[in-house]
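The data below hold one chain only, encoded as structure tokens and taken in the form predicted on its own.
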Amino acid sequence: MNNLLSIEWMKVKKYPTFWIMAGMFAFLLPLWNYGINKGFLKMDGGKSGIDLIDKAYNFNNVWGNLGWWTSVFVVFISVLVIILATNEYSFRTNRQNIIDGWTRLQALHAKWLMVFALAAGTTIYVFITGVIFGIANDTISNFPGDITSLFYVFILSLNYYGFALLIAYLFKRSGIGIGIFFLYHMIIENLARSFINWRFDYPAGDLLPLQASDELLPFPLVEIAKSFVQTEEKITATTFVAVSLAWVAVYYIISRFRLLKTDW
């Protein structure tokens, strides 16, 4: 397994697109949150007795806050996954891998190892960013606070990257794959979710592939508002985690079937 992952690393370490897309995520996530934290969206000029923006970056809330913004910027890495996987078809490196002695399953598992590595890397980066913001806005004695959301960041990243890899295997072209990804992510799933929730008067639409992990990291101010109002959760976080992982398993099964049953 380590050998497969090291080969994947050799493919991307000198690939400019990899560093550009990863760099955009790494740059924009802290920059955007820094802008919020330092006053762009301060309420009442920071003079109110309860400053919600400052509270969003103490150790108890920083993980959920960064997690929600991660769910926004994670699309950069998702697009990167599509590009890296479809490049195997565009440059025929998948066939070269077979010539070099790989099996198709090894080629598939190499890409899935890359997905897991990217999800782990995303989580570690959010952790480091959260520690920095937490120290800047809170005392270190309150570390780590409610860090459960950091685990949700890993689940969300794994879900998004696995879905992106499935799209790449289904369509095999980066342009088409990226277009389908955004079409589903921004339009199709939102419409389907709204219809299902309306039709059944139950939030079953929240269990759709990407939405299931999105529900783990809701918009922070919504969570703060909920803390003042007693609301009953119809679907628990544990269910969303289980459903998200189930979807990841579905992505793997479909991509495996697709890879083994189609020509390269």
Second form
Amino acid sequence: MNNLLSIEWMKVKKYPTFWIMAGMFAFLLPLWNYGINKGFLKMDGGKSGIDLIDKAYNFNNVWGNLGWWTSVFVVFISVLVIILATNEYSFRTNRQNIIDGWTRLQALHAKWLMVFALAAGTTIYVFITGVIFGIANDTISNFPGDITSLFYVFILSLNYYGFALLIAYLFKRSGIGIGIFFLYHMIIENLARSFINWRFDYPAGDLLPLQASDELLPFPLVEIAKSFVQTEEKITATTFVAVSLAWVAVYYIISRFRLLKTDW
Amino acid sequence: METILSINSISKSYGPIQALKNVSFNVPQGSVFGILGPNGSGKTTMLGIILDVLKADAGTYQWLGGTPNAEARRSIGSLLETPNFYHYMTAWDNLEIAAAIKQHGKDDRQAVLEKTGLWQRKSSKFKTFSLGMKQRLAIASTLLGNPDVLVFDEPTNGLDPAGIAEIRELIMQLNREGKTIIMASHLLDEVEKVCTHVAILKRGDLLLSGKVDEVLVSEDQVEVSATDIPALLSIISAMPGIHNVKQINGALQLNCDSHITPAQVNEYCMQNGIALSHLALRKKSLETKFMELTNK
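Alternative state: the form predicted in complex with its partner chain, after the form predicted on its own:
So here's everything in the complex, that chain up top.
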């Protein structure tokens, strides 16, 4: 297993696109939050005069707050996953890896290990960023506060990257893969979710692949507002975690079936 | 002689196109085995199947007497269709990945790059290589770990004449070292020059397979010439065992029974008062044989 991951690392460490995409995530996530924290980036356009979310960087709130922004910025890494997986098709190195002695399952597992490693890396990075924002806005004695959202960051990253990998395996070309990913993420899923939630009493639309994880990390203002108003949650966080993991399993099963049965 | 690769009744279709029809043959140890056929005859499909990048619809194959396939692939060096490397990485780093997957051969990188004339360009990115250099790198990669079996699909693709000669010499040298080489080619000349065994495919059918000598054994031709060609013609035409005599460019080409040797021809002519100025045994060229077979 280590061997598979170390070979994947050999492939990415010399790849400029990897460093650019990962760097964009690593640079923009803290910079964006710094802007909000310092008040020069206003989420309500500065009209209301109320800046609740710039107060959300104490240890208790920083994880949920950073978690929400992570759910926006993970698209960089998701696109990176698509590029890395489709590169193997365009360079035909997917074939070469098999010819050189990997089994098809090893080739699949190498990429899935990379997805896990990227999800773990994202979570660790959000943790470090959270600690820095927390220390800057709170006393260290309040560390770690309500850190459950950090676990949700891992689940969400895993879900997004796993979904991106499946898209890459289904479409094999980076252009179409990235296009389909955004089309699904921004339009199809929103449309399907709204339709399902409008049509049925139970908000089953919230359980769609990416949305199931997005529900774990809602927009910070919503959370703060909820603390003032009593609302009834129809679906618990535990359910969203379980459904997100179930989707990851579905991506794995479909990708496994596809890679094992078809020509390369 | 041990069998390196055994192919049993393999069939494969791409939609309505049947690329391979029930093909079987064995590759003996120590041979240079040519898989020959025109474009689209199923050569690369066959190699793709035995290297597990394509799935056969029916049939089986066995490497090295039943070694699990992935393990067998790690111990053989293969080049399939095109050189496949990471474009953004150097020759050196690409070979590191190949060696890591094979689980051996990392220390051979310098030797194989020198052998294929790429050592000076080891730090150049793959995308900066010419087609011929890419092909050389693919061949270099197959040599990692000094494998006993090599699979080459059109190994001289994209090479200049000097490169083609070098790769041929390399293949023959590898064979002299006792390695088994399985090679697909549509270049008959290439197969004829280096192969000991041959399998000929046409639109997915295996037309024949066997030793090059045996496949072509009855097709030998003896070429003779003398100062007095008409006299030679009348004498030689009467020789027992000679079927057909053709005059080509000041020489006579004789189709004869397989037991007739050039020495017998020479002796017969001497007995009949003709001194030969030229005597040569010509195997019927594979190209002629191939055209005959594939045009049937």
